[in-house]
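In the form predicted alone, a lone chain appears below as structure tokens.
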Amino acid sequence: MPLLPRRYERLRSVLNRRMGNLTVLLEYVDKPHNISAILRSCDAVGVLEAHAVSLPGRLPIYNDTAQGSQKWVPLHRHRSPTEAIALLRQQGLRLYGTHLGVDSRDYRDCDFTGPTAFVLGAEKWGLSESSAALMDQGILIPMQGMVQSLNVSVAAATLLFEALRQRQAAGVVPERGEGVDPERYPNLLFEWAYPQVASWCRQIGRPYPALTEEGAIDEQLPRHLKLRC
């Protein structure tokens, strides 16, 4: 059964507002609840994709907190913090690490309207010293109580929504897909709309079929394929 036009319009509307220049890198954040909550915040704000470095032998696991956000915000895994940081810097992102260092700044005093990556460590021990040394800017969320930090998922949400607030005020939140690489946009839209067909195409090494303006696949495909999102 083909995708309903209103569903296709919903998918396209969300993708049109995705921001490829805003992301998070999670260093050894392995609790399913935290990973799921962070991806849910990423989706709510409009982050295109996220990044993570896991402890040896551990894979990111999601729970119901994600509400399916992992389908819309892929989490790219990296072998080491150094590798992940180098990739983000190569993409032109400014790295803000949550760290209680002497040079750290109040997050509200920073400008997140440009290409931004928030780098967060596990709640128990925070960002590693080696990663903190590679940040463009250390940031902190001021605390009024006895504890010195927020839960990592709450901290991520706080930072992401501040970035969104600043970008909305500056009028730089994408509305027509300009936040996504134009070469990636049609493929991402197809993968969102028809994930099973997209997987089949990748398996046999063929390009994705074209879509009509209403979001229908514009060619005949094998009957066994599930066409709905």
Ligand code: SAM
Contents of the next structure:
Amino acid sequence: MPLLPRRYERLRSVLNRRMGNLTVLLEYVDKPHNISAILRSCDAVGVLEAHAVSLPGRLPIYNDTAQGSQKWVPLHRHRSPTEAIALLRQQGLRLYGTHLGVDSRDYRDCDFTGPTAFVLGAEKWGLSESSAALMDQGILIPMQGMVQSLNVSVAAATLLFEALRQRQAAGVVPERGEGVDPERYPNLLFEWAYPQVASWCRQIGRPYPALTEEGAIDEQLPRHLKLRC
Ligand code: SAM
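Target state, the form predicted in complex with S-adenosylmethionine; input state, the form predicted alone:
Shown next: the complete complex, the earlier chain at its head.
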């Protein structure tokens, strides 16, 4: 069954507002409900993709909290914090390390309208000192209560929505796909619309089929393939 035009329009309009220059890096964040909640906030704000370094021998696991957001915000895994930090820096992102250091600034005084990565630390022990030392800027969300820190997913949501607020105020939130590399855009749209067909194409090493203006696949494919997203 072909994709409904309404569904295709919705996929396109969400992808058109994705921001490749806003992301999070999770350093040893381990609890499924936290990883899931962070990805859900990333999806809500328009983050294109997220990054994580897992504890040795652990895989990021999602639960119902994610509400499927892991399908729309891929989580790239890296072998070490240093490797992840180097890659994000190479992509031109300014790295904001979340910790309560003396040099950390109130997040409301920072400008997140440019390329931004929020680096968040583990539930128990926070951001490692070695990673904190590699950040462009330490930031904190001021606390007024008895407890010293927020839950990591709450901290992530607070920062991501502040970045979105600032970008909306500055009029720099993409609306027509300009936040996604133009070479990647058609492939991403195809993967969102037809994940099973996309995976079959990758397996057999062929390019994705062309789509019509309404989002239908413009060629005859093997009958076993599921055409719905
Ligand atoms: N005991 C840990 C510490 O001292 O850092 C607490 C870790 S906290 C539960 C987990 C992560 O949430 C932190 O590494 C940071 O990324 C984020 N976080 C929590 N509260 C924060 C705050 N007030 N400002 C900025 N980030 C915060």
